[in-house]
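The chain below stands alone and is given in structure tokens; this is the form predicted alone.
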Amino acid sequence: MKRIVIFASGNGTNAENIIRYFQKSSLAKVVLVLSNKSDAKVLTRAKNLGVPARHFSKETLHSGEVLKTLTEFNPDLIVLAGFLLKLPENIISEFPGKIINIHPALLPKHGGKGMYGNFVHQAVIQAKDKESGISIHYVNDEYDSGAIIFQKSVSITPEDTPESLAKKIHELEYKWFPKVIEELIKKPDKS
């Protein structure tokens, strides 16, 4: 059974969707949820679904304590699902090719520091893009610049607002993120 660890910073709907998806899988399961916010709803969602959930501070992330926790849980895949901090180099180098992120736009457009949530959707609409979507990519030491694994797009109408676009993007995330994770888990380990 492959082991998945999820990092999230907020509400946790994507994390919950992934946990539920793999609860009925014989291939993998979510073994831990980590958040940098003690009041993040994702921690409650995980605990309600029987998944251990822990909070850490930004200082702890960079001190090596989070790396120690990850090493104890020995994940086959680390999934960033609405996680807003940049992972330190010690974590990225310890798990090469095993950390992925989802971004709510079609990278390389509208990525980088500060481009998350409605900030992304506002930028897409202001740019008068005809489509947006999701990008699932490997994590490296720069925001949203790792190799793209998967993209799926939706059309933008003149009536779309950041909120209506967010709804379209969430639907793509819920449908595709668990499936892409499953396909990655099925691939032979390259390390």
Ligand code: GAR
Second form
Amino acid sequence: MKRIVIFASGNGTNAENIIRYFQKSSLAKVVLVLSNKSDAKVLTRAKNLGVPARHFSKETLHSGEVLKTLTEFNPDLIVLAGFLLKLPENIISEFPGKIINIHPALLPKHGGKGMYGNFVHQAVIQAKDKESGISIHYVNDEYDSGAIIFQKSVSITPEDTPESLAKKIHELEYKWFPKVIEELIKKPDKS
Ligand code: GAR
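For comparison with the form predicted alone, provide the form predicted together with ligand GAR.
Once more the chain from above appears, this time first in line as the rest of the complex follows.
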């Protein structure tokens, strides 16, 4: 059974969707959810589903304590699902090719520091783009710039608002993110 650790900062609907998906799978399970926000709804969602959930501070992220926790939980894949901080170099180098992120737009457009959640959808609407979508990519030491694994687009109508676009994007995320994770987990480990 492969082991997934999820990092999330907020609501955690993607985290919940991934947990539920793999609760029905014999291939992998979510063994831990980590959040940098002590009051993040994702922590309650995980606990309600029987998954250990822990909060950490920005200081412990950089002091090596989070790395220690990760080493204990020994993940085959680390999934950032609405996680808003940059992971430090010591974590990235410890898990080469094993950390992925989802971004709610078609990278390389609308990525980078400060581009998350509704800020992204606002920027897309403001740019009058005809389409948006989701990008799942490997994590490196720059925001939203690792190799892209998967993208799926959705069209934008003139009536769309950041809120309605967010809904469309979430639907794509719920449909595709667990499947992409599953495919990655099936691949033989090259590390
Ligand atoms: C998701 O749409 C995810 O793509 C986005 O945050 C949302 C979290 O929703 N991530 C980013 O913007 C990262 N730059 P959720 O908490 O309901 O899963």
